[in-house]
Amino acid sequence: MSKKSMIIIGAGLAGLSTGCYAQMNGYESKIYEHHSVPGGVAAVWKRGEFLIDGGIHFLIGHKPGTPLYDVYSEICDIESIEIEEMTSYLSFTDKTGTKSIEFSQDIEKLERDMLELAPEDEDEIRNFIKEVKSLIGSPLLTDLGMSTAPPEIRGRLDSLKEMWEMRGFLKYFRGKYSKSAGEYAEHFQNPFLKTVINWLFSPSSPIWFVIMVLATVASGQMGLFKGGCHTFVRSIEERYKSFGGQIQYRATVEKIIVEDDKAVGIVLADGTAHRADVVVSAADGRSTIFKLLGGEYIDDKIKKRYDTWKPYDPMIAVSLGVSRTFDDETPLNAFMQKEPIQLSDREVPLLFLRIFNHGDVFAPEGKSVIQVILETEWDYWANLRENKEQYDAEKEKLAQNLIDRLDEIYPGIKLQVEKIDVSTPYTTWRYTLGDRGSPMGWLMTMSTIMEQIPRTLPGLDNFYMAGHWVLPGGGVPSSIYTGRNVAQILCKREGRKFRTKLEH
């Protein structure tokens, strides 16, 4: 008996994962892809003698004996990656300078500083730390609770099942824990500490995440690829060919086909159509669902996601090549600053600096890379880009606006800058069509992570959709999951075992 066939559009992690899990589990499977190289968002680019990554932040569940671990050592080669444990999260510095605080996995020495910049908070600070305290080394930490069934699949035992694995967490669906960050940090009176909880991941995050994100550094689970987000990519990529997986690179797909409500192929932009008994989007999720389907196959819950919901902000990113290292400095840092960095038409407070000196690859000898980080609109980069002189010359000043901000916290590098790129949201929705440059798909609010999105569409047969339009909250996890979840109701439907490696 030929085994079935299957598109999917995207080589993502999504994509990637999605094709993985297929040819485990007998589907020969082909990804087309829109960009000349897989990864989606993970991506990395070479300016000069410097590499410059713009893709995976950190990797959650890096160490064997992980949930998290176990399902990247399905889809990939992930002992032969060279990940660098991270000892500190971020390191916050005010205005002035002169006050600092470092969130490292010295949860006892955390404490000793907040109390000490902010007394007055003693209370709030203690319960604080308390929570961060009772998450190290919870397995909801490795894995998220993403091994859950999709929906498709979810039976009653297996909601009974999960509301008992979570149990611990059930108090941060209520109460102050259960607040945005930037509500929940209403309750500190310290100006500093007030502003650094508010910003220690984004102030419409539930505090609960900055919280297990906190517990994750403490628990050594938290790493960083030393060799740049793409050896991780490339490593899912071979592993998806070694299982007989194909990829059409630059292949933008225009069209789902549609027979008798059931999806059967693509047409691409070149005007080739391409026939499979499955298809998958593992691509952005608005244009799949209201161009590429034309909107024939939403419900109210569909229509009321995609006009309400609030995606992650797209991002700037403004990468340097600098000769001077930084051996010293945590990954990422957060400095207030004296006046506002003035962004199309809002006010950023503060600057925030990835420092690339946890692997060599990324600057010569004697040289880094630093990246800063902004959210920003999409409209006005879009906007902007349709006048290509002044776009530039937008990105230009911007870049020399933050290039004096950096001089005055590291005196002389703006004599050592040697190479300047800047990222906009219109570049990453060239390279990835992600809907209006988001990074990540959709925010996580207590609203969104409470809602279970199917993987497939209602009245539409043979097609499933995975990445972050299907778990709220982005990042890599969600993205391998979702992947996996489709072959999971794929050998339900079909009363198969499910698969987590190739069988010969």
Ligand SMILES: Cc1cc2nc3c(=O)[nH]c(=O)nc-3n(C[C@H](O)[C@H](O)[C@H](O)COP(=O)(O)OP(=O)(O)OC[C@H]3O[C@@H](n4cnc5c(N)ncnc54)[C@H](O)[C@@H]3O)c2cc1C
The other form holds:
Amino acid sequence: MSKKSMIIIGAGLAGLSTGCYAQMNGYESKIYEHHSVPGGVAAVWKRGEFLIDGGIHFLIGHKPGTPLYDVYSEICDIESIEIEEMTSYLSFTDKTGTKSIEFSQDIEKLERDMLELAPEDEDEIRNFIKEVKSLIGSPLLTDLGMSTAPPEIRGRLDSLKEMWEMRGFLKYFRGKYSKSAGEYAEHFQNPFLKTVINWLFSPSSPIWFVIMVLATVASGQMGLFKGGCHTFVRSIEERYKSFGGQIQYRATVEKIIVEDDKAVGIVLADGTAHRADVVVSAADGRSTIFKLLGGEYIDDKIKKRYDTWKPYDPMIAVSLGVSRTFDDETPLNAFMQKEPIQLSDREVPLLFLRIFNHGDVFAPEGKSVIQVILETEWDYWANLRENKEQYDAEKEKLAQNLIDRLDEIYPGIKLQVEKIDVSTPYTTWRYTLGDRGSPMGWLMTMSTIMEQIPRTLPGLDNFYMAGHWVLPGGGVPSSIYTGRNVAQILCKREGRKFRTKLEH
Ligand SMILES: Cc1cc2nc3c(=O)[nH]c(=O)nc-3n(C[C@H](O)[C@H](O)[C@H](O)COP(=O)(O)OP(=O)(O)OC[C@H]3O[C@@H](n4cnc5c(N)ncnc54)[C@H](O)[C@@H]3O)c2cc1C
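Okay, that was the form predicted alone. Show me the form predicted together with the named molecule next.
And the full complex, kicking off with our chain again.
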């Protein structure tokens, strides 16, 4: 029997994952990718002698012994990728530069440090730390329901299994731990600790998610790519190609061809049409549904989602190649600012700094790459980009402002800056076509994670979706799992066993 063919739109992590599982399950697949390289938002680029990593901050589940690690192993040579355990999540320094706290994986020490900092918050601190401790080593940390069957093939047993696996988590659906980090921070009296809790991840993320992040670090399951995030991406691309998968780069899909409510192919920007038995979009959700398919296959739920849900705010990253090292610094640092950073129409109270001292590929010996990351607005940068001169001037002004601020933290750094790179939400969009430059798709909230988004669209056959727009909260594991889901659904529908290995 001849193999069925599959077209996949997008070579981000979801598209590559879809491709790997398609090949394992008897499909002949080809990915069409807008950019010239794989990875989507998991991107790196060179600036002179510096390597800028503009993607994945940390990988959850980088050590063997979890279902998530097994999934990584199915699609890449995870063992050979150099990943360093993150022993500390974040260091936080107050406005005066005199008070700081490090969220290390030593939870006992963290508790002592928090108590020393804010004795008036003893009860809340002890409860918070108790929650973190209760999750250390929990299988929930490396799953969060991602491994359960997608809505299309969920049976009663799957739902029961999920309920059972998530039982330790149900307490977070109500009460104070269901609140956003911003709301929960109000439980603390100490102003510094309030800010710290608010900004540990993102003020709008549920506080249970922050608790899970800290427990993941404490469990030793958070890793940093020593060679940059592209080592992971390239390993998946390599596995896909070794399975016989094909990729065409610089191939932007303009339209999905539909005949009799069946997806039968795509049209590229160069006008060429390509046909296949199955079409999968692992590209941006909004443009897939409303542009490539002309908004023909939606229902009220989809419409409501795209009208009212909030994506993660886009980011602006100012990366600096500097002639100095940061040997003992933690990889992520937050510095509260005396005067907030003025950014488009928002004021940012802290400077969030990534230090790439966990690998030697980012800068030559004696030098480093550091990166300030700020959440920002899409509209501001997209509008500004209409006037390239003004856009460039604004980027330059922001970079200089941040360098001045860094000079107060690291005196002398101003004179050590050798390279400046500024990437805005518009940059992210230009290379990935992701809606409003979003880094992770739909913002994780209590209500969004409760919604099971199908990987299919109503009324359209032979069509599937993968990626961070079909699993709220986004991130690396969800993108990979949703690609896997597509093959699971296909196998179930075709009455075949789902395979996680290539069988010759
Ligand atoms: C700075 C940053 C830090 C992050 N940190 C973490 C982290 O620490 N941990 C974590 O788990 N997650 C993290 N994430 C999120 C995670 O990287 C993403 O959720 C995930 O990589 C998304 O993969 P995707 O394939 O779903 O989407 P994308 O990466 O957006 O891929 C979509 C692909 O489709 C292509 N495409 C789009 N439209 C078309 C078209 N019309 N034709 C052809 N191709 C098209 C794009 O070019 C792109 O390659 C981070 C993201 C960013 C930006």
